[in-house]
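So this first bit is one chain, no partners, the form predicted alone, shown in structure tokens.
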Amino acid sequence: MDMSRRTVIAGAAATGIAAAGMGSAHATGGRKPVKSLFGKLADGTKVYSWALENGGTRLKVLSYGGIVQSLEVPDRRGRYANVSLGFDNIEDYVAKSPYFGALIGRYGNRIGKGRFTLDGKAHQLSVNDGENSLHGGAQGFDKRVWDIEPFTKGSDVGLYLYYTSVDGEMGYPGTLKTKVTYTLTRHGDWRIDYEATTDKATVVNLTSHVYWNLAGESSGTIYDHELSIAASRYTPVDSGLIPTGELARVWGTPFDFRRTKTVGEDIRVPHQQLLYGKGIDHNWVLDKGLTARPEHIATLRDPSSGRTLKIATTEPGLQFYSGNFLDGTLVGTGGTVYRQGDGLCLETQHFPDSPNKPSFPSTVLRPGQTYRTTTVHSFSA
């Protein structure tokens, strides 16, 4: 898709925004964003936590990435619980983190071998997951100390995070400039605005990994959560994670979630993506495509709960990872360690590897251009 069409279509999401809200029916004036001391990095940085509530929603988010350490909302009964994965203290986020919670850029995903040509000229990315770049390399967004200012608009409360980062960081050319607002409405929806400048041509794919468990972040594990995913195609990839190129069917194989099912009904069918995944970790192929306006494309219940998350985006993908990592090693904000598929990540992107997928939406931005995707997550029981 042409790059000039991307800006526009999604620079009009931002106006859109109450249309595709689908919250729950709490409606309930939002509190002050409230900031505190989480800890501090090595070299003595502190990092701080902000907490908002809105309409019957708990966020708290830290400078340290963007992250969002914790995500409380009610079940059928009432029941606050935190439906997201993380630690509670600083320095395993900078040591063991999985990318919990994390803004991720510059570039969601994964770019097969971390190179790419653009203009006639190769870039080398930092590499990170084995021969590829996963996530925008070794010291990615989700890395960096963001600047925070917290805002409320009538019912509205939120918090305007600021990032530049360089031109040749991570090897990405242009120094890019990086607004993401996080906003809590007075339904209780989280909704993102990603915005982005740069005055060298570069690519872009920005994203948020929260892993989720609407039970409680130490509940055990997601198999049981229901998913329906608006998509009839998804990026089948090879057994480093890279996109084929290919845009395939998913009737008939695990992947198809178009009908709702629970996340764990297919997952130990003997299918060769999943195989190279060690379950889940694959971008479907939304079929609204590139939108103006955020639309819905998912829906995930946990039965036991009620709790039930809608998600809606201006993106064309959605990577689907079920948590296949997890390997008992890390312990969480409830003092639980996780383990395989205790957690679910649903992050809204253009597709992985685009760089070097002419076929594929494209992810360039250029210098006059401004980046702008929308997603938000809508919560009910």
Ligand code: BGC
Contents of the next structure:
Amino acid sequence: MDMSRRTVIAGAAATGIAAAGMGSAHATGGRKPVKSLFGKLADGTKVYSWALENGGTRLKVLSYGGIVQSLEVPDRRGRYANVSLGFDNIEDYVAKSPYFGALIGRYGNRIGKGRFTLDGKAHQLSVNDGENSLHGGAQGFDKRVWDIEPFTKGSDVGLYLYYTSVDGEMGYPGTLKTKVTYTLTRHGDWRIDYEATTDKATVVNLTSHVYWNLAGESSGTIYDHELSIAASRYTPVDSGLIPTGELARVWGTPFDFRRTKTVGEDIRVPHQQLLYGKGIDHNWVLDKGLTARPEHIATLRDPSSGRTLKIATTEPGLQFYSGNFLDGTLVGTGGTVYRQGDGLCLETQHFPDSPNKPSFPSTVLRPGQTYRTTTVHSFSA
Ligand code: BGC
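Other form of same protein, the form predicted together with the named molecule, not the form predicted alone:
Now the complete complex, all chains and molecules, led by this one.
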């Protein structure tokens, strides 16, 4: 905790924002996004960092992977902290990032054996997680350089991120044109709008892979964070974390977050599903289902700082991953080692392995259709 406080106060002083006594978490106005060089890839490609600020939220986004490299919000006393895990250099993102802050595509989460059949045609994807395909394969959208255009629109500021994935990339059919819009609203909300079109029938499931720690990255584990998820069912998995197809009730299991509880409360219960995931690494079936407009589905709160994140989405699922595979081998932005449970992901999505589960909501996109989903992250303290 001391560590995060020092980092926060130093950061606030450096940018001239009063560290204490601000009262309102949302006191500042929008600023034009500012671009700076973050680093270079091995082939010389420049990677830029875009800094945005609006409504009290500060966001830094990389052109590599559309990565949220830093997201700062104030605590109940107005003190800022970076609440997303990451690195301070491009080399670590390229060499060893477990998808810190990244855009995930073409398919967020796992596809069993990296195989699916669509319209009678079998497709073999890049396999990068045991026998399965995870987060789009070996070179997913998290490892691509995106074209970025800044915008200011009314009281909003933001970025348009573009990436075109060619037919056959990582085994997926069709050329997929992707546009992701990151907006910071005047209320300090971070909104993500995903859009995609294809020239051949394909499957798509885009998401964002921020690891949250609302006490500040480098401040320890998230087990004391309080969480609620508006879901009565989840999708149990096999030992390879592929859903069995069942939509199981959360009632009476460690997966019941309908009423707020801490992340750590049931994480050591010897439930077979927690053994498979080495903790929580599961998809919740959101009660609201697939919706045309983003609806509230989850609230995460750090009682020590008061920082609260509310998530609304159009998506039918939420992968809650409790940072189980962070193993003390990565040094994060704040200069400390990340260990198991130092951050958690709340990935809005369609369910894992949907291309092989006809009973799950469909992830098929056809020529002439536009894929559109939205997720909104709202911060308060
Ligand atoms: C998955 C985890 C995986 C992690 C990669 C999460 O979305 O659910 O199983 O290990 O991404 O860091």
